[in-house]
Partner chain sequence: MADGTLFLAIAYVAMIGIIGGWTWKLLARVGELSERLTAAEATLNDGAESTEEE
Amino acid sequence: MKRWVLTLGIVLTLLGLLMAAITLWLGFTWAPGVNPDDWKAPEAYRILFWHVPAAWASFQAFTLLFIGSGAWFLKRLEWGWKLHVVGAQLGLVFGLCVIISGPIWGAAEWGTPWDLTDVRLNTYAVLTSLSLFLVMAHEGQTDTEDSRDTFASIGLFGFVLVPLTIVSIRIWQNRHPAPVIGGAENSGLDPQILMVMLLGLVAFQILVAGQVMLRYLVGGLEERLSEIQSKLDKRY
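In the form predicted on its own, let's see this chain only.
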């Protein structure tokens, strides 16, 4: 069973990376430009073809972190702890993609890479920092039930930032653009731009699925190696 999971994980990861690369290529070479009257840096918007899908991929990872944290904290399910670890790792990976790409666009469009008065920017930064803390804590702390409970509780309570981050630009409109899909009046995207954006969204979701499978298997192998090492230490 693990063999087909490994194979599927590799296939999905490679497919996701390929589609993400195609998205980037189409974004820079095929997608039309935007109205220069509405943007200070109309060509810089093309980085959003990766920025936005990476953000949604990170929300998917934070959701996995929440589910895994709940499964461990409430039911002591081993798969829940593994999902907690995977969710934290992927939340950090895709969160950093967003944190890096966003300020590049912000510097061009806003004239500043960050605005401390923008709610969405700050709540998302806290989310990514939470993932970083969990990843570092997993590596630095002894794996015990007490430590797992502590980290799982952080994953549970930290998840409240996800819906707050998503709805923040509808409540507190500041620097960050309003939603262009399902947003305010006159919101929307050029069909070609929308197609590339949707391709990116699908690509990153596939990439998340593949990475979950691979990292889940890696976590299992690490546990087995730890058990073997523990037995060898007791024997010798």
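What would the structure be for the form predicted together with the partner chain, given that what you showed me was the form predicted on its own?
There are no partners or other molecules in what follows, just the one chain.
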């Protein structure tokens, strides 16, 4: 086992979790409230301190899925397949965080958890469903070159939904709040709120990096164990 990968993976994961916890604490104690006249459920806005970083973390995971799928599909690179698997799993983890917390906020603020006419909500739901499908398919299907090709092609084409999801609230904004970074005039955040959210973004990026290393390590350990077991099977 590559000891340094394990150590670094654990350190980054714990650091990411610690920073995410600090973000949450600052978000509840230090970040100011919003104008109660402008919002139906003003306190619920604090969801953004993890909701937005989780969404960015999922985009990071979907990017890994895309790179891994491409590396496998075009060059048959083994690391590409491993990256595809890791990207799908982390995309599902952080995608679920977004897809669960968003509708809960929507139920408080809009009075309804979902709006089928909002493009952002729907493209993101399809993206998370895609990662769910891939994770389930990896578990349930026999690992062959053909099945890898099929899943890699889904990973490649599914990635189209990432830029579509990002630009959807700039082009077809309906229910989902406008972008808070690089959005239209007056769509920005209070500097204190922005600072806490940026801390959350850094925390989740570190968390993803640590978890990618650990998941990659698990893949390597499984492979090594399988090799030794086949040697033992041949011997006895």
